[in-house]
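Single chain ahead, written as C-alpha cells, the form predicted alone.
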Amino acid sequence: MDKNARHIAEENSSAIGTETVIRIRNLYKSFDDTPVLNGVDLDLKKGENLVVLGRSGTGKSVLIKCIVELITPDAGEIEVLGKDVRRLNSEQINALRRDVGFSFQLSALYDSMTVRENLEFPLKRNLKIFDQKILNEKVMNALEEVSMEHAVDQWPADLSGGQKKRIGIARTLILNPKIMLYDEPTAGLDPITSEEINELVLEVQKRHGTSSIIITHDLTCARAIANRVIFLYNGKNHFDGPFDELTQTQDPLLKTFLNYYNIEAR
C-alpha cells in the first residue's frame, strides 16, 4: 500500500465538514428493461473523498453521470449544492457542471488539440476568457499543480496513459470546481504511476478542499485514498463506511470480492 498517499489521506480526513453537497435518494436507472440503478442512496460531505466499489455493471459509472445529467434517471432525488437537479433548465445544468468536475476514465483529451489548447478550451467556452496572457497564466498553474508544464505543447498521441489521466485531472481543474468526479482514475496504469495518480486525488483534495465521488475496481487505490466506502450491489447500497471496516467483513459477498482482488478480510 501507497503509505505516503494514506498518511495523506488521514491528514485530510481532519477537514471534512458536516454539510451535505451531494444527496441522491431511491435512484433508479434501466437500459431496455434491465435494471442498472435499483434504487441508490448516497450522501457526500463537504471536502470528502467517497470511493464507490462494485463489480461490473453494477451501475458505478452511470451513477456518478446521472449526478450532472450526462444520464437521466428513471425515478430518484439528486440534490448537488443544494439544487434539485432533476428540476434544473439546460442553462442550469451547464452552470452547475462548472462547480463538478468530471474526470472521465479515458481522460476524454481532444487528439487534435495540443495540451495548451485543450486545457484552454473550457476557459474559452465556459468562463468567455480569450486574453492571450490570462490564459497562458491559468492554463500553466493547472499544469504545474499536476506536475505536467513541461508537456504544454505536446499532442496527447505524444503522452503516456498516467500522463494523459494527468492532464485531464488538470484540464477539469482549471475551472475551479468544488465537486471532482472521477471514473476509474488508475485504470490500465501501473503500479507506480497507480500511486502517483493516487497521492494526485489526495493532494486536489488537500489543496482545493474539493469533495469527491472516486469509481475505481482498485482496491489499492481505494484503501489509499476513501475516507469512506460505498459498495454497489444489484444496483443498490450493499455497504457504507471506512474501508478497514469493509476489510474486518464477515459478509459472504463482501469476502468473496476482496479475496478476487487479493484484499485480505481479517
Second form
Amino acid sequence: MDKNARHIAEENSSAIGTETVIRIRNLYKSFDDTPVLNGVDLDLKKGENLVVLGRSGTGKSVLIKCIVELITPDAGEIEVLGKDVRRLNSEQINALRRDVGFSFQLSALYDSMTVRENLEFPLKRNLKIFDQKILNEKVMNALEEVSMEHAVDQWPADLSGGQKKRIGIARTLILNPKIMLYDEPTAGLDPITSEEINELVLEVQKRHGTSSIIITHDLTCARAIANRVIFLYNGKNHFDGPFDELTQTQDPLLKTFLNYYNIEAR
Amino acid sequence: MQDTKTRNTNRLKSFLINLANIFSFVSKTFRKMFLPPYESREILRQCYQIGVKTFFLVGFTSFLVGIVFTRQSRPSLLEFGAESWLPSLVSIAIVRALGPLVTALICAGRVGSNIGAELGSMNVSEQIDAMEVSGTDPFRYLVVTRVVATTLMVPLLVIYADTLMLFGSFIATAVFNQTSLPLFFYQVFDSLEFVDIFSSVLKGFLFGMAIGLVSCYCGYNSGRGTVGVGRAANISVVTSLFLVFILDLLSLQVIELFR
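Since the one above is the form predicted alone, can you give the form predicted together with its partner chain too?
Below: every chain and molecule of the assembly, starting with the one above.
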C-alpha cells in the first residue's frame, strides 16, 4: 500500500509547475495575546503536494484557515491564485472558496443531512444548481471518485471515521477546486485506512491536477504524499525541503520529532 | 491586595466584553433578519422542528395544568359561595399569566436546550466552518432562521396552550357543576377583554424571541469540546428561564398601562 502511494507520488511529482498558486509572507496571528503564527512564509506551486508538519499547537490548522478567511490574520500577506485574500469582499471570498477545497479534520459532515444532502449543499448554495437530475449526477460522480456510491442515502452517524473522511473529500471535490487544503487527513484512523486516504489524496491530485497543502503530524502520511515538507516550530518556518532531506537532518529539534515517530534521522 | 484588584479588573473587563458580544450578536441578528437573502425554506423547516414537534408536549401539559388549577381554585371560591365565578377566574389567570408562562417554560426546556446543544456540537465539529467554506452565511442560515422560527411559533403555541388549558378547566368544572361547553366558554369570553388576549400573544412573541436569541447565542459561541456543548445547552435553558420571568414582569407593567 505504502509503496503504491509513493509510486503515485513519484509520478505526480513530474507534473509540478513553476506557477505559484499560494503565496504567504510574514503571517502573524495571536489568540488572547498568545502568538500562534509568528511570521510564516509559504509558497505552493501548481500541482505540488506540500505537507506542513509540526507539533500540536504550532498553528498548522490556523495557517490553512487563514488561507480561506475562516480566521482573519493579524498581519501578513496571503495571495491565492493571484488574488490578495485580505482585500477581497465577501462575494469575492465565496468565489475564491469554489477554487479552494477544504477537508476538515473531523470531516465536518452535517449531522442533520444524509450523505446525498451533504454533497448537494455546496452545489445548491455556492453554484446555485437546483435541477435534481444534474445534482444526482454530480453527487454520484463525486461519490464514485471516493468509492462511496453505496453510502449515498446513509446518515453521517452511520459511517466509520474513514468513510466520513472520504465523503468529506467528495463534498469538497464536487466544486472542482484547483487547490485542496487537508487538515489532518489521517488523524484518528487505523494504519490501513490511513494508507487508503493517502492514496486517495494522491489520486485526487492526479485526476484533477490540484495543488494541495496537507496539515499533519503523521510522518507516514508525509512520507507517502509529500513533494515538499515545511516544519513549523513556535509559529515560524523551521524547515523547508523534500521529505528525504528532513530524514537526513542533524537538527536536534527535528531529530527529536522524527525519533518520537520512530523515523530514523540518518 | 494587588491580586484582588487585578482579578476584579479582569472580571469587569470580561463582563464588558461579553456584554459587547451579546449586543453585537443581537444587532447582527436583527440586521440579517430584515435584509435579503431570506432563508425561507430553512425558516419553514425550523418552524416545523420548533413548533409542530412541541405541539403534543405543550398540549398535554396545558390540559393537565388547566385541570389542576381549576381543582385547586374551586375550594377557595366555594368557601365564599362564589363557585359560579370559577370560569371567570380561571380564564383570566390562564390567558393573562399561566398560558404564556407554561408554554415559555416548556419551550425554554425543550427548544432552548435543543438549539444550544445542536449549534454547540456544530461549532465543535467544525460544521459551521464547513458551511462557511460552502458559500453559505452560517449566521443567517443557523441563527436568524431559528430566532425567526421561535418568535413566530411560540405565540401560536401560547394560543393553543390557552385553549387546551381552558378545555381542561371545563372538564374539571363539569365534574362538580352542571355546566355545558357553550355556557362555560360564554362565561370565559364574557370576562376576558381584548387586551388580555393581546397581552397573551405579545408575551408569547417576546418569550419566543428571548428563547431563540439566548439559545442561539450560547450554542453559536460555545466552548470547544463536549464540555462546551453541555455547558451551552445548560446555560441556554437557565438563561432563557431567567429572561422569561423578567420579561413576564416587565410586560405586565407595560400592559397594565393599557388596561
